[in-house]
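Here we start with a single chain on its own, the form predicted on its own, put down as structure tokens.
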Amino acid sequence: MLAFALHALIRSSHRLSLSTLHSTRQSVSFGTLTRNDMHNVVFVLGPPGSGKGTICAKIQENLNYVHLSAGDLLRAERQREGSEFGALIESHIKNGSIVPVEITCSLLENAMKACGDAKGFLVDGFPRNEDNLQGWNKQMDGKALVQFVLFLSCPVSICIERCLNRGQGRTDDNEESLKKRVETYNQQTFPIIEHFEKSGLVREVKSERPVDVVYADVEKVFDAANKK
């Protein structure tokens, strides 16, 4: 059983809730942007299997935000004929490690430009580590305004079960890759959520509940943000 194999990992991992956040990690700076001509961006973060793609699809359908999955963009680039980054991306995906930030930021920026005057963008699964955040600040400075971070928190055991049962044919939805992805999330992505929490930008929604219940709370978060 995967749940048994990952028992020690789950016990030692960060608790995936902001109610007990505490970190001694040095904070990472990011720019405060106010120009009206920039892309509005909401970072959507959470552990693998927390429902980011599902919730983002509902937001896109109902709230006129365009869903940009960093993972989907990377997988599409990996499969694109003639891509100079395909083999590199494939290696990182299989190993559960993080693709160089320059590649991911370029794919995200190109996708935003292609969408024209969208109300805003849901950047799903990014930034995944400190290097991602610094790369984003450098490459997207003056181009994008981060409205807030939507944090979909969910117990690891539920996330693992969802990943193994979702049947999407992803090469990283297997026991070995999932273990690496959980480790990467705990060690590198969760501290980024902590960083944004210190700046008052995190909006946490518990995503182990039924999808409609989760989405109702997410919609309230967006309503509050867009009234400011």
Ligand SMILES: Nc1ncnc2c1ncn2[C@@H]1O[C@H](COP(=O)(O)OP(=O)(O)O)[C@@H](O)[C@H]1O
Contents of the next structure:
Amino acid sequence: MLAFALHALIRSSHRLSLSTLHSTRQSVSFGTLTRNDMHNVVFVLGPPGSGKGTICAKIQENLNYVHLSAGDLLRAERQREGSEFGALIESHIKNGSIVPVEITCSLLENAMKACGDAKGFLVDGFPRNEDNLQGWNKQMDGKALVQFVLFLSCPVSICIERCLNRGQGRTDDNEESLKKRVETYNQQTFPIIEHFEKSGLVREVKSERPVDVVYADVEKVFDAANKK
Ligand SMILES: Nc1ncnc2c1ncn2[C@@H]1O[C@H](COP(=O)(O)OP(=O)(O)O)[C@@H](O)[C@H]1O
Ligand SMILES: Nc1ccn([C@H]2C[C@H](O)[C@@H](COP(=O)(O)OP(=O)(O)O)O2)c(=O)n1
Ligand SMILES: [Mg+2]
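Given the form predicted on its own above, what does the protein look like in the form predicted together with the named molecule?
Below is the entire complex, every chain and molecule, led by the chain shown above.
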């Protein structure tokens, strides 16, 4: 029954990728500081299972960006001895809903501070909704420069199969949680991608192809962005 419901949702979730984007890059800076004083950030967005973590690991290995997965940071906080947010985080993760930005953004900022002056940060799986976006703008104003948004677009049917076969023992890689996570992506995250598209900041790469093919296109995106 659940599988049927999930596939019914897939058929309805047509809004998964943007048309090819022809846009000039506009850097969105927060505050008046120069680039050198601010963390250089690339947001990495896409449906669950689109390959964000996999591609970010390859970018980190080859292009000297530091990979910060919001999901990984939240899972670590969930496990942290004495964390007051463990149960809250677990309920959101299982429910496929989004943790309040005050928690997630602080984890991200602390991680960036701990890395010192990295060339740039891949902020994977963030901002996932309007609360994330507003909270980032408020907390990171003057501290971060968003270079661009890497959007990995992928048919949800492929994404779901990948998550079900991911084998990482996650509490949210099951049909019930995935149904909710896909709903969250369609209703809350895709509008954030469209928001950044309006500023010409989105770089879409289709990620249903083999990893190396996807990464080759991603590398071209970073080369172009770092030439400007
Ligand atoms: N291009 C690809 N082709 C086939 N499998 C992939 C590809 N990219 C990622 N995967 C696999 O799909 C699963 C989800 O990838 P992951 O990087 O965790 O996605 P996300 O972080 O977007 O949820 C992992 O098991 C990963 O090995
Ligand atoms: N900005 C974020 C990122 C993740 N979360 C929570 C809710 C998400 O479904 C889970 C898992 O996120 P994660 O990015 O690890 O998931 P995928 O890699 O896309 O499969 O964490 C969040 O609440 N806020
Ligand atoms: Mg991931």
